[in-house]
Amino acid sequence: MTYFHEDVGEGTPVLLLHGFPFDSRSFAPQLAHPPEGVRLIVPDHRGFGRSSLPPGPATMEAMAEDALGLLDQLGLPSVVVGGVSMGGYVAIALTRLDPGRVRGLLLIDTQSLPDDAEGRERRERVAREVEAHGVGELVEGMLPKLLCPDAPVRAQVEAMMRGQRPAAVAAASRGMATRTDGKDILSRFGGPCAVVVGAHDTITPLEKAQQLQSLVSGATLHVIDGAAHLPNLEQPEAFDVVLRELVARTA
């Protein structure tokens, strides 16, 4: 399996995990200008971007194991782990698989709860639609919910979404449907944690972020104005402040 990743900056290692259906380019502002004192490690999940799609289900646990293998390859015993949306699901799965590797958690526009029956059915419909007709309909349906209406990164996000392999998108949609409840592991997590949500996010709105914050002792909540579901792209400076503050708390 080819597992592509970016590795930029110097300092505390931070593993950033992208959302659905994106790739490492969704962290373009951070990769272009890594926050001071931060080493960013940003992979493409299996099948997305420049990573290959191995056979078998693309579960959150499988994606987490891919990331843990990368940390082994890089010789990193522990890192700050952050994830946007689906990447947050992977971050929670990674924390469950190997909590000793996680020195801090950054949960961005995500949630801990699994899909209900209706949600699982919707994921399967998405997977079948993408397999049969490509990602176009998915992009048209998701894009208005991801960003504020006047977001200058709209064309960039749309191009990234349209460039993903239908097979990978379908596999990840089915993988998200099988994820387990993250409340147990988050309630036991003892490291620093920051929860981030865009003020205009309607996919995982403020209430979801507040639920996450309540699960982790000492977690901080950060609402980013002028952003929807992708605050690190829409408001990179505000996002980077939160990232630097979290890294400082892990020192």
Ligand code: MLT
Second form
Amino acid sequence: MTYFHEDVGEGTPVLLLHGFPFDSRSFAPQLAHPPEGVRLIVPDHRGFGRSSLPPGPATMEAMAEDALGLLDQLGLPSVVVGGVSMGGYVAIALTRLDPGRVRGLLLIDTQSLPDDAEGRERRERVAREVEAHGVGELVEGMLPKLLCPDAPVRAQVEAMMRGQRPAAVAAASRGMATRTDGKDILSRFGGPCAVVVGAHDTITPLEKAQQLQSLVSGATLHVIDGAAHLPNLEQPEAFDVVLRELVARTA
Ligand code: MLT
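Target state, the form predicted in complex with D-malate (MLT); input state, the form predicted alone:
To see the whole picture, the full complex is given below, headed by that same chain.
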């Protein structure tokens, strides 16, 4: 399997995990200007971007195992782990698999709850639609909810989504449907944690972020104005402040 990753900057290692259906380019502002004192490691999940899609289910655990393998390869015993939306599900799965590797958690526009029966059926419908007709309908349905109206990054986000392989998108949709409740692992997590949410996010809104914050002892909550589901892209400066603060708490 080819598992592509970016590795930029110098300092405390931070693994950033992208959402669905994106790739490492969804961290473009941070990759272009890594915050001072931070080394960013940003993979493409299996099948997305420049990573290949191995056979078998693309569960959150499988994506987390891929990332743990990369940390082994890079010789990194522990890192700050951050994830946006589906990337947050993968960050929680990684914490479950190997909590000692996680020196801090950054949960961005994500949630701890699994899908209900209706949600699982929707994932399967999305997977079948994408396999039959490509990602167009998914992109058109998601795009208005991802960003604030007139966001300058809209064309960039749309192109990134339209470029993803249908097989990978379908596999990840089915993978998300099988994810488990993150409550137990989050309530046991003892390291620093920051929860971030775009003020205009309707996919994983403020209530989901508040619920996440209530699960992790000492977690801070950061609501980013002028952003919806992808605050690191819409408001990179405000996002970077939170990232730097969290990294400082792990020192
Ligand atoms: C994402 O941005 O990764 C997705 O909205 C997550 C999801 O569909 O649950």
